[in-house]
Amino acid sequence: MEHKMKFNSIIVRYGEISLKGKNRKSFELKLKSDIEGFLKARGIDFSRVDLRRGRIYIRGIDQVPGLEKIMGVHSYSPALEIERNMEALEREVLFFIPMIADAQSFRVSCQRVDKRFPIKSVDLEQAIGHMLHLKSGTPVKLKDPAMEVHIEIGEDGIFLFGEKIRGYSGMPYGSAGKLVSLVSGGIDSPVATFLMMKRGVEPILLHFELSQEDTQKVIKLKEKLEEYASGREIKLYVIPRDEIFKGKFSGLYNNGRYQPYICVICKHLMHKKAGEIAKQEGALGIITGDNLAQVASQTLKNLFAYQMTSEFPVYSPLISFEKEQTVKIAREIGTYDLSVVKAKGCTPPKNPKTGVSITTFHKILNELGL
């Protein structure tokens, strides 16, 4: 019989955070205020988010909202919050009583984050658990139990939970500052977007249309990193592939001279134009979903020919990725499936160059006048 269990807060622990110095507050505050965001976006009802050092309390909240798409949440707990003494501990504790029936063995943990209650965590593991043991018959088991009972001493109150929900940890979003995001429709710039997002970027996106339905798919895409910007909507730029080639790319591409270096070109014009968005928005660098020697453009000659190309740091976060490694994330993030939806795209050239001269791809480049 399946046991629900009762609650009126959620306990939020966050983990890198913590090992801030001075500027700690400011990275707690704007977690906080991503949280309230976040719940007032979903329309989750709440009564108010509390600041404590080394946790964030909601409470008179009655449902378990996804807390862990918010960036720099480590982990959640749906609690009872109850009275900040034994009685009222002792009285309330016995709700898990059904569900440690139902199990083979548990235990209870318990974590003073107020270290000025008088009684110490082992105590009080001890003394609620021999009481529980004694009112279920289940035994208690310290190493690998199958339920375990969790106590926290706050400040305000005790709290009594019976499981952590991992988030993705990290840094509040957009607290490191904004990112131009090249992204296409495909499996990997979406993931890259997310990892960065994930540091506390804000990523502004950045797509060079090659047909409707690749864009419609970007724009879903658009859509499921929205649900990990704490209810904030995330910028997109749609441009024609064509624009920046200023028309000539079928040309170009049908051409036997410059059809192999077509890759490289089309990778130097999106960064040019992804630098002059950046200048516009005031972003910092671009994110891009690179991978050393995935595809030609991508080889080290090649990245080089390019990257350096927008006057901007360049950040790719899954240069060293195995492609089962990005796939995985995109599984566990939700791009996955919407990347793999089939959608007029790309077509490689026959015979790519792998290992471009900077000295010949300029020399190309002012040939074309681009």
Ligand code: ATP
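The term rigid core refers to the maximal set of C-alpha atoms that superpose within 1.5 Å between the two forms. None of these values were measured; they are calculated from a predicted model. Residue numbers count along the first chain shown, from 1. Compared with the form predicted together with adenosine-5'-triphosphate (ATP):
- Fitting the two forms on the rigid core leaves the C-alpha of residue 33 displaced by under 2 angstroms between these two forms.
- Residue 310 is among the residues whose C-alpha shifts by 2 Å or more between these two forms once the rigid core is aligned.
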Second form
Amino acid sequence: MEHKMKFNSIIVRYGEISLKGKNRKSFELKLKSDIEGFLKARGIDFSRVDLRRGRIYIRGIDQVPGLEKIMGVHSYSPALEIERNMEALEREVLFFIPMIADAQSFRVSCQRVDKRFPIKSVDLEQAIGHMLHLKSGTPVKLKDPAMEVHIEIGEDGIFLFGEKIRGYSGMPYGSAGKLVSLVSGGIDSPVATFLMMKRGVEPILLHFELSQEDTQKVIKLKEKLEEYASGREIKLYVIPRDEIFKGKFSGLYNNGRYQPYICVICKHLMHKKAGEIAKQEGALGIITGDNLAQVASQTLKNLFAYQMTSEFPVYSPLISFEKEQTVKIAREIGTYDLSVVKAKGCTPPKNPKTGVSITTFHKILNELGL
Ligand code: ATP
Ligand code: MG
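Please supply the coordinates for the form predicted together with adenosine-5'-triphosphate (ATP), as a counterpart to the form predicted on its own shown previously.
To see the whole picture, the full complex is given below, headed by that same chain.
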């Protein structure tokens, strides 16, 4: 009889969550409900999601595109769940024969999640490996085989699968709390936001509008980031830049004394507004895409100036990154193409101050009544 590979479940593995001691259970339950929410938000039919011994099993489904985008998922495998006995195993594992026959080499890897199963993993690997070899004619190769057949013995059933699809790991979305994220339409801030989301942060996006096209980019970036938000929406505030400058922006920009300080003043005002929104939203800090020494405003002295005047802690996960590293992540998560679209943004001054003294900076802020 011709067998066609038909999966009926998905095994989801999570990494770091399992290390979280007393909080472990709540993290696990959060991830489980995130997966359920993700499936429902996409209208994907499934029968059950179960949490068992360091794994989450989705039943009544054979694939979930995008499951790797749920924060906290270390890897997952579409699998065939069968009865938990040797007869069923020997019969159903034959599903893999056509694939093994097409491969140069293969191996069988067995894991007993439930150690009560009477046959040891190594013995199962040998016995099933030998049988599949005889039936397919394909040689077994333990190191770097072309194909791997996985057998996982669970509590209720046995799971057969061929691949492990990698997720981003990290912590379930929002499990750490909220942060206000300053997003421009650039490459850096969406990546910084993503990296914090990966640690369980729910971001509240805040964009200071410079032009309509610029804001359109940010809306698309928000939608892209939402793919990693376990089916939830991400809030976005858009505020015209002139509003935080109380209409004084052009005046300052065209004033020889103030122009060199304009970037630092601008950052200070952005952080001040971000602080107000953080209070409203119950967020505990601010995310930026700042990167040391990348541009004039990002010297240690300048970062000092506007972080000292920020009421909230500032998290800048890209601070030590090479541009290349940031670009690599941006491409991977799909924000890069959206970020590089040209849009009217800010024009940096001709001679920006790279080393703003905090005394002068305070004096200027006082003079301006900002
Ligand atoms: P990015 O690639 O994120 O635009 P950048 O390399 O252009 O960053 P800056 O322009 O100095 O560097 O901006 C540093 C950070 O300040 C940004 O990563 C972002 O967090 C914040 N920021 C800059 N412009 C805006 C804006 N218009 N609205 C909100 N936040 C902004
Ligand atoms: Mg920028």
